[in-house]
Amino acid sequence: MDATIGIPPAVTEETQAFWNAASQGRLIVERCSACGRDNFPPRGMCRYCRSRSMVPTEITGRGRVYSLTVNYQRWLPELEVPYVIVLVEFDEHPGVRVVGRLRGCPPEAAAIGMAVEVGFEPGPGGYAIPSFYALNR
């Protein structure tokens, strides 16, 4: 698969373990170890409680699609358009949503409540960007 366009990730310290998972195949959140609830994206404190007590927690169950935009303009010379941005969450994992491209169907078929499996793709930088890919097609 080509390298997904775009703009590289600002990488910061409180971002870094995100991008070395995701190098890896991996999708990570953080997980507070004050009030247990996970927090995306990754900010190094815990959005409920504001503790700085996080540990990374890998996502491995399915998501399902919360919203979603189909893309008709583009945005840079060599985007293929259209293409589908979800937001999806997943039921293991309370208040976490990721965004992403959703591969595996076409734009018109794409539906909010689908379900999804995260997966990666080369990105802008040699980042591994999240993708999600239809399991109900």
Given for the second form:
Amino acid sequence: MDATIGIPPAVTEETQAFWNAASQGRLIVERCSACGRDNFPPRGMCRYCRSRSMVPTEITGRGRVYSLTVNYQRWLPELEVPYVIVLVEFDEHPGVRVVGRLRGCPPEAAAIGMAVEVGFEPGPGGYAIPSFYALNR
Amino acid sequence: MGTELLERRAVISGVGQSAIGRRIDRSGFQLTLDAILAAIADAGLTVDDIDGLAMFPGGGKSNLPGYSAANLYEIQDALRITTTWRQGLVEGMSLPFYGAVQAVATGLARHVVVYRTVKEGSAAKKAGGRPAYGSIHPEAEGPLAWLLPIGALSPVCQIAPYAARYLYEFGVTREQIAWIPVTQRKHAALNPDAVYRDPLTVEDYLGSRMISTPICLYDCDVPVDGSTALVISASETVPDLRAPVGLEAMAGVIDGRPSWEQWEDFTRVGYATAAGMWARTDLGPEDVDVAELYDGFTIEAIWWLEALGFCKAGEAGHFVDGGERITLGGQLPLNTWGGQLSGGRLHAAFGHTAEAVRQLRGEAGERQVADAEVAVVTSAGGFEAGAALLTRWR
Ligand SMILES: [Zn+2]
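Any chance you could show the form predicted together with its partner chain after that form predicted alone?
Next comes the full complex, this chain leading.
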């Protein structure tokens, strides 16, 4: 698969683990060792109890589309349109919302509330980007 | 209210604008000087009276081509003034005058010039369309690191999911919200400085191309070249001023996650800022004669109509339907200069503030709202947002 056109991320101390895991097809967020809650994006501090003791945890379950947009504008040369951008939340990881692309259904079939599976696709700069997969119904 | 509010010790004394157009063939620096000199003259002051200078954005920050022009120090150098207070901001500039009011109210300056200059019209022409994020920086930094790699390459893509969720939850239709751009275009026809003045119909709106669903072409403001400058003065200088406008209340509150994609509830935006503003005044929504509500995208004006209490959550579609309530002579004339949708993307509510001042002075020409005494101005939407009530000076 050709890499998706876009602008690569500037990777930081806080986000290195996320992008490393992404390259292995795994979605990780930070889990607080003190209160057990999940945090995203990673900040090295729990935004619920302010503990600095954060460990990576992998999201493997299904997500649900909180909102979306189908983009038709070719913002960059060679950008293939249309494509779907989804904001996905996870019943088992409250407070986590991850933005990515959506595959597995025609753009016009994408809908708020639809169930998706975690996935990645080759993105700009050699990074793997979140690319969720639409599940039937 | 007890102690006197800080904003009551400040007035908006001057408004000035350069030529505004899709493309103005002069530098942003020259446009800025045009606007500043016009604003100072409009205030009834001279350049030597100015002792404070502020701009948006600060630090030469520019994520988008044409977003920033005219460095603050170079402007001060050209004006050859002494300043006791300066500010350049993105974070914290809830309103164009938010910081300047604090400066003049606390005695750090007496007359502050605040300016915002855009060359986004020329940049769009060069890019062959509305430019994307990332056409300046090769890597996506900070909050954009989550958005640009996956293809959310423009502010449109950040806002569109808010509009999608809003339509989904409340069953508001595109046919209804079309009345915002359509009505504002009608207002723009009465504003000789607006960039788009030809009539726009609901059918034109529904037939226009999608940019990023559900946001179509006419939901997006128009990139332009132009500069707006304001003069903010300490209220004790009122005897020296030509036509000051009062500041009744202002607020800029962030009570949720300050991130486009992490903001908790996409259907409730601006509520804390609106509540913060109303808490600082005895006036209420029923007292507002004219509303200049930020409209980078149509949905942002909808947020403000609901957050400020002009209608209930989810009822803005009904409120604007048909356009009668939001036009001249209606209950709440909205964006009487055409807004950014037709007047041009002067950005950060500089155009909105300029119009509110003109309305309250009775200097709005053909689009004047009769006996306008109270105007509401809002800036942006999403997490960095501001709201203010401006009043006719008595
Ligand atoms: Zn915790």
